[in-house]
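Below sits a lone chain in structure tokens, taken as the form predicted on its own.
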Amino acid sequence: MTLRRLRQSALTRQLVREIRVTQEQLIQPHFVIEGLKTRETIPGLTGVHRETPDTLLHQVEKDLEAGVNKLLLFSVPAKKALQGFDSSFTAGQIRALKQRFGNDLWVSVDVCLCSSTSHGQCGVLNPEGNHVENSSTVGELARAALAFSEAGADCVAPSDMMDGRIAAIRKALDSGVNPRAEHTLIMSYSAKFHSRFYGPFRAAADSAPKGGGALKDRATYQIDPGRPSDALLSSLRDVEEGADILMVKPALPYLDVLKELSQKIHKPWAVYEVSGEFAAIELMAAQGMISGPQAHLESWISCIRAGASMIITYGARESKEWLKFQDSL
């Protein structure tokens, strides 16, 4: 069997390629800061700033300009607390970046409480402080998706992986409270891992655990690698709850799970190319070691081979320039 005749030249690989990815399948991450005076660089994410909200809007701008109209927020509150979270911040954040882009930009926001806790947990302690209690953090999430939807939030984007939420939101949403929440998108991360890549992330959200014994991590709600089973259950379930867009977080060492879920549920599938994954690639490409641009496109590829319809990226303000090179992989 002859197989390499469609190979031999650029323009026929060009011709028979299978998989492509294409700049509207990728959304852009931005982290915007209360109180912040100036942007910040953030360790590992190159050219990923923490920003103010008036460098947020100008960000925003130059990447619509270079084709990117997809956005995922994730907004730190100065002010933390245990309980009785303010999602005001957020809101104003989403209200302006509407205002000013209106349906030129589809802005999805990350629902979780880790950037607005004292001890960056996901959500509520129980009275002993040993445990995330799961039905009052459920109730903090809905009424965080319900403002952030209100404030004209295209879609939601819980992250925290507690139990039933899903189904809380889309109550709230559903509730008629505000017309419009109604066709609010819900997008799950139904299959967040218990992962050692969020570093450089957790640094730009001021969201790393803070506390010990139990609570030194997040693997009491997040899924253990080693568990695949549950990926599929937590997914199931959030469909069934009302979720319209499901994920996988992290992308590369979990291809495998999203290539079966993607199979068994036949809803779009999001993958975030996460800060750890995107930073390891970058320090490589600083050290002469890999083409930067390229590998990241041979990650995006293996995203959609592997089943996903669109990939949370800090690249995809690149992608204009890094998809040229996607012909000569």
Ligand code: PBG
Given for the second form:
Amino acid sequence: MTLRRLRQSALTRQLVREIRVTQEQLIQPHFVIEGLKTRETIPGLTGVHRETPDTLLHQVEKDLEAGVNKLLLFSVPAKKALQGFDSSFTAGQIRALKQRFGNDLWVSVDVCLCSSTSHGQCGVLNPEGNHVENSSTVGELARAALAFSEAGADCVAPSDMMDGRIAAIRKALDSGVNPRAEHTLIMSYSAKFHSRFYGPFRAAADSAPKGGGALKDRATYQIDPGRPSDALLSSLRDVEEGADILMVKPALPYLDVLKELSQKIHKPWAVYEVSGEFAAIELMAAQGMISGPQAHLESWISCIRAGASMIITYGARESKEWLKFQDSL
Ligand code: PBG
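Please give the other form, namely the form predicted in complex with the ligand, since only the form predicted on its own has been shown so far.
Next comes the full complex, this chain leading.
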């Protein structure tokens, strides 16, 4: 069988290609830090910064000029607490973005407590202080999600992995307190694995777990890498509870999961190319081992091939340049 005839030139390859990545599928994460005076670089995440409220607006403006009009906001409040979290700093950032850019910008906002708690866990601890409590955490998350929606977020994205949070958030949004909240999307991190690839992010978002025992990591709520059936159950459950968009995270180590789940559950699928995956490519490129832009592009193509319709990636803002390589692959 002759297969090489269709591989012989770049122009022929363009015609027979089945998978393409477009800029409109990409979502750029941002970090904004309360009380920060000047923006800071993040080890491993080339081109991404811990932003101040002012530099955030400036960076988003530059991203829009570069053709990137969708973002995922991670907001880090100065005051850490055990419960009764104050979401006003984050709500203020959303308001500022929406006031400045309106509907030219799609704003999704991470909903989690790990940047707000003094211990770095994604929720409220039980009275003994040795376990992340489900119901009190879900209450806090629903309150935060409603505040973000009222501030103008197009989408709220709970990444905490508590049980029942999608239902609680949908109920809060639909409660009628604010009529526009019923239009706010929920993007659920429905298949979020307990991964070592989140390292650079935790430094950026000030969210590493600081405890001992069961509080040393996030294994009691994030999905075990060896248990794909849990990812299926979690995603089915989140659909039932009202999620509009589902997600697999990280990306490359879990493409098998993305492929299977996107074939079984006909909902829009996002995939998150997480900080450690992005940094791995950047570090190899810095050592001259690979071409960074082409390696990033290859990773994105694999995400779309596996069934994602959108990709959250730290490289979105470089995509105009990187996607051009599709013409010469
Ligand atoms: C917060 C959260 C994490 C990431 C997104 N939201 C870290 C974690 O769960 O520890 C990771 C994103 C990345 O690594 O790029 N719960």
